[in-house]
Amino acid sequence: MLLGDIVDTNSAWLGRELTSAGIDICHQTTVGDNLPRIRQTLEQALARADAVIVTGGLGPTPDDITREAIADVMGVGLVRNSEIERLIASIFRSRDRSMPESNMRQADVPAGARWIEQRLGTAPGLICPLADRVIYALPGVPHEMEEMFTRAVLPDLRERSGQTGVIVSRVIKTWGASESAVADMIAERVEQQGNPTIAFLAGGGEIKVRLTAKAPSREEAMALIADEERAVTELLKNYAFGTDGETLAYALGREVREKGIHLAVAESLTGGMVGSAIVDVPGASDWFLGSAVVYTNHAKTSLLGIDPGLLETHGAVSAECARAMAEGARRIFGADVALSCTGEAGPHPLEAEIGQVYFAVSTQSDTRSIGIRLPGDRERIRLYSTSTLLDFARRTIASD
């Protein structure tokens, strides 16, 4: 994890779960498999928090030393638990596998600690009290950690803290405006913020506005957020396309469904990414007819029926080509609306400057196109092209 080979998804998941439960998080730390460093990290964590959650290091191999580090911090030894021994042995028998002796290390528990039954793997968890503080040790395997946290750790945390309030967040997602532009649009709401609070998040080209409310119950917190969400969304106008996990493809699908129309795509530089994003939306088969990946000029002429003379005159990276691609896709698929994109992603430009992309949306009444320069390397240009086309189509269909 410290070397960058593994991404720490556990901390992100725990952060969301703890926040939604109304439990404040003050620090997150990553430490290597080194006993003195783990012990020092635990001591520092206990000095600034009432509860510490540790994930990983509970396996059977020599580098799994979380148990030893916790026992050192508690000032106790490890005790072999016979019930855990029988449970681990039964797991191996049920899988018709021989059990290495090293797996019995997972039955070692710091004296005075309680153990949490493992239901998905072999490593049990630990609840380790230290005076008025507590350490929770959970497996590092995400699905094992998540199940154990939900079943055993969160109820124990709630009981210890006496916390009855909840914290709820809602993320409003935007596309097409810079972070500073989004901030300017809702500056008045930011200045007046209290509960809910307002924060800005940027990533993947999207600018997100996170609303966070705290209240005695989830229902009350959601009511606070609903009022603020309406006000903020109105100020963001059509830059706001969805909330939380909703994607641009989902937002496009919502518009298509409302209009009762069918849609098709023709792609060049994105090579199928637009169609893939669309089919990630549940129920897309109700309105999405298909995508033609026409990466070469031959494919553009033979599959979409584009006039070779158009390509000779204007080139494949042009507004004229994008328009012809969208019109061709609408024709061959029999769609009400068709989208297209063509451009130069690099790294070796052939027809235009790297990042020059053209998009088109063809409807039964007309065909609209736009051209923009996108930043970044080949991968980012293709990703941004996918999102830009989906958003252009969403806005076009919504305005018709």
Given for the second form:
There are 2 protein chains.
Amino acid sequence: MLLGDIVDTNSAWLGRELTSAGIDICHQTTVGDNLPRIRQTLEQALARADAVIVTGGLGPTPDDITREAIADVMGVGLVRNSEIERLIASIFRSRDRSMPESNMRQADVPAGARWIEQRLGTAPGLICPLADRVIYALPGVPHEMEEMFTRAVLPDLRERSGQTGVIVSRVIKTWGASESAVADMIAERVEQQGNPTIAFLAGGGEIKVRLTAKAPSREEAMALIADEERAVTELLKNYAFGTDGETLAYALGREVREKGIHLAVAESLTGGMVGSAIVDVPGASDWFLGSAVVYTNHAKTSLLGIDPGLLETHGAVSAECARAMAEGARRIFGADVALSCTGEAGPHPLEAEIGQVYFAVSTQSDTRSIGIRLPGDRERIRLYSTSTLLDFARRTIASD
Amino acid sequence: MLLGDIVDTNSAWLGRELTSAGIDICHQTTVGDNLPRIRQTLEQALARADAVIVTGGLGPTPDDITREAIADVMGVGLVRNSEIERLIASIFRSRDRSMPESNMRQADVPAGARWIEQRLGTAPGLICPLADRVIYALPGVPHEMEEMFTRAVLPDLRERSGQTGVIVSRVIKTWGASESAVADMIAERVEQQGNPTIAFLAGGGEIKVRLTAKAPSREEAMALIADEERAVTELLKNYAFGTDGETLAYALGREVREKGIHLAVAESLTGGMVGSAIVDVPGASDWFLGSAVVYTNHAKTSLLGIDPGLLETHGAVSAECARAMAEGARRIFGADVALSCTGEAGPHPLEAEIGQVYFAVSTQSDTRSIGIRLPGDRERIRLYSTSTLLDFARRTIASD
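Next, report the structure of the form predicted together with another copy of the chain; the form predicted alone has already been given.
So here's everything in the complex, that chain up top.
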């Protein structure tokens, strides 16, 4: 994992589970298969936390040394457990596989530790008490780890912590304002924050505001979140487009659905990314007709019936072309509303300056267009073009 | 990140970069926005490593406290840098955005530290010397972090480490064979492996073989890799489609370019994902014409001129429809070759069983189609449909 071959998704999964169980996580550490380093990491973790969860290193191969490291930290030896031995043997029999002797290393348990039965893989988990602290060892394979955590670790943790509090968090997503602008809009809430707390997350051009509430029950936590969400969302005006898993395409879909209209797209530099983002919304088939990906001038004229003269006069990267594309898409798809974008993504400026993009939204009443200059590389320009168009369409349809 | 809202991809990216630069990573730690904890984490990291890279917490909002934490560890104060102030102001001017005062916090630099100019975001990076050790602070936004690391941190690290050994690795990517099938194909190489070493990586349906060579110089390491790559690729036959960053769309583009032909797409369930994957290939405008995203039956008939009778008889999710879509796309785009896919992605089976997808490739000589049943959820089915179509087209055109 330190080599970067694998992205650690276990930490995020455990983070979500522990947080929603009301257990604070103060640290996550990744360390290589190196006995002294694992030992030192465990000791440091035990010095600052009541419970430590270790994932991985429980396999049969020589580089799986989590069992040894924990036994060292506990100051005990490893005991081969015959019950686990039988279980492992039966797993291999049931899979008609001959069992390499090395697998029996997985039956070693630090003296004084309890083991967690393996139901998906061959490695059992471990619950290792140290005075008033505890180390949990789980397999690194995500679905094995998740099953074992939910079945055995979480209940044990809840019992030890004796706390029943719940943490609920909600993310409010915005588009079109910088992180600092969003921070200013809700400055009063941030200053007065207590429970829920307020934090900022950025990524992909979306600025997100995360509310996190603690309460004895899930219901009370949800109520705290709901009040704060109302206040924050009002301050963020229509920069806020959704919460948690809701995307810009989802927000657009909500407007389109409410209006009971049908939508089509014509796109150039995004190459289908806009249509694909829309189809990512389950149920999009109710209101989305399709997208004309017209990557060449010839395709723009032959598919959308754009006047070649217009392309000669203004070029394919122009507000005029964007407007003609949106109007063309409305016609050929028989749509109520159509969106379009055309621009220069690079790597070499062919039609215009790299990052220059024009967007248009054509409705029954009129066609509006905007042009902006986006920063970044080819991929980022196409990604931001997609989001900008979806947001432009969302606002236009909402105000229509 | 501890709450699990964000999966940490920066650590994996840094792991890959540092490893291939021959620099050992011994630890990765995630810690919350808590001054004492960040300080303690930095001190522990400095105790066991010569260099520490910190990402995130350099933003303008109050919870961005990395600057303060580093200054504390250095035992110095923060100095507002007027050059950075001017730079930040100009960034906001160029984007026609008014600048909230809070942004100027990003101009604070620990006394005695150097700063790294920000070229993508508004936060500068920091190079903070502590006796013979160093802390690098980079933004948390991946593309900002990556650009700054490559431009400023890696050169500085190399200079400090003075190390000359180089690790070079190359990933050979395959599509269409299971991990164990790929392992069997190259079993002899795996058994004989030494330098380079051979490892398997899976993800997104692609089975990848990573070769890693160590040598005193980059040239020698590259030579070792080149020999092994030749041997492995030959054993993998046409399952191997590219290396490292090369995608299935890139491999398809290579075939299309060699043949000097032009390509078009008609897609339904993928909603534009196929066109978008193709446009991801720089220079695609030389050979890619566009894609007709026809999400409804009406769009299939009106845009591609598919006989409504065909849709009535066979349904939209059928080999016949896929073939008609490909032939229609060839005609309306005036393309030499056109690809198509149509299928049922769910969440509710409307036209056919969820996961049933048909693919077609239409060339001057003939039109071929295949149908497969894909596992997984809506997103996975659309992703695998895209890859399957690109691979089907790559093989068809290569053998044409």
